[in-house]
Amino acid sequence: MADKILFDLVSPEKLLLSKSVDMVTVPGTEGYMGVMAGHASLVSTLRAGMIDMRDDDQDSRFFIRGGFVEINATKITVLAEEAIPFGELELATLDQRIVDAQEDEIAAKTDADRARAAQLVDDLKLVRAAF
């Protein structure tokens, strides 16, 4: 049996999940990264995307709207701006978020704001493709 890693998923409202799992994949700013027990310590920002959690042949997914992750050899903690179980994520809501992000991109006053909005549009479209 492989070693487990403790996974905490925290939203601004509450602790959503605290469980020992085999592996967690998170949407890091520089790309998705898989985390297992024994991982090197790091802190990273997260972008909008899916968190995939694997535990004894059972997979769970959460949509997050961004946040931070703290990783060490025995624990991964995700502090999400927003987290929704994939089964509760509605397609109409996701489509509206894409439209809103596209409007933000058009209305952006600085290049940095425009780039952030464009990245959010791309990230949300990737989540949309998972449906």
Contents of the next structure:
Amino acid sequence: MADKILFDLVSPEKLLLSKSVDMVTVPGTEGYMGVMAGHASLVSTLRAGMIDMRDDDQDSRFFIRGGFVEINATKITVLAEEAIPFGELELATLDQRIVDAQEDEIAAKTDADRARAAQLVDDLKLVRAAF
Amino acid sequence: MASVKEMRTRIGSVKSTQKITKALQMVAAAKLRRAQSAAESARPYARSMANVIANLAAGVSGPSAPLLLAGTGKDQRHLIIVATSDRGLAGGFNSGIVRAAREKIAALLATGKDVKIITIGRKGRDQLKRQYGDRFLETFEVGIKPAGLALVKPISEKVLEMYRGGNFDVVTLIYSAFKSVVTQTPTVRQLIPALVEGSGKAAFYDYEPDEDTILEALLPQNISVQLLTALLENQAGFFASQMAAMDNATRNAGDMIKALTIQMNRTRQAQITKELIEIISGAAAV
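Since the one above is the form predicted on its own, can you give the form predicted in complex with the partner chain too?
Following is the full complex, with the preceding chain placed first.
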């Protein structure tokens, strides 16, 4: 059995999860990545999407709405802007997030903000389509 | 000396005050539990974020460093954010924060700096208005809902907008750190330029997409998170402080009732004795 990696999932409101797991898949800005113990040190931004976690053939998923991830050989820390266990995620919540993001896109003052909001809308729609 | 009837009314009014303070104390105790766990569960995020920033900051320095991290290189124009609660009846909680704010502002003014103020919470606004009202930029209220990112976002956006507009060199946040139920310490914390905590050892990290993009997203988020943490700590501290203050008030009311009851009984007894003497001496005279 390969070594496990410590996985911390935190949102500004609380620490959702902290346990050793076999593998975590996170939605990086430049594509999904699977992380196992011994991964190269990496800091990346995350887009809205699903985090998959595998531990002893048990899978669990979380929805996150963007954030950051810090990875080193023994630990992966996900700083999510918002994180919801997949079981508690509802379509209505997701739709609300999409509406919010669309409003942000319209209200955005700078091009960078607008692009970010537009990206969030697209990502959220992808999640919704796969729901 | 007050009549027995007057004293009875007085005891009645102290009793109803005691009932109110007792109720407030119990409400505060119940709310404290929730606020405390909210404050504590917000800490891991803030800590992890501080770690990531410390790691990043070690690698990024020099002229290319982002404004929020490196600052403007000057120390002339200060923005002070004072976070208090909306309500009082919490002992020295708000006064403590305001005192820390006054000291900081006075120290800055004494050295000839420009100071502007943003207040969060009604109490801080009211207490600082007389002395520094002309320095207020904006005032926010905490509201009754538990603090969340949604509450903090407009504040941090406002601060960032003004900072990017070149209005300030240094931004400082003053709030009350929740140490325990009995200790809350007013804390002065520099928000911008970001204070880098920890060793700052340059671990070799890869960055995706790249360091600048990450820092650009991370630093504004960090401001929001620091504000949120401050508000959550404030809220927990406020309820703890209110609980203690109301417990004291309830006990004081109890003492007062006891003293007044004794006094009332003595007066009544004195009156009865007086009447008896009058009757007896009246009978003896016949």
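No experiment lies behind these values; they were computed from the predicted model shown. Residue numbers count along the first chain shown, from 1. Basically, rigid core = biggest C-alpha set you can superpose within 1.5 Å across the two forms.
- Taking the rigid core as fixed, one finds a CA shift for R54 smaller than 2 Å between the two forms.
- With the core held fixed, L15 shows a CA shift below 2 Å between the two forms.
- After superposing the rigid core, the Cα of K75 is displaced by less than 2 Å between the two forms.
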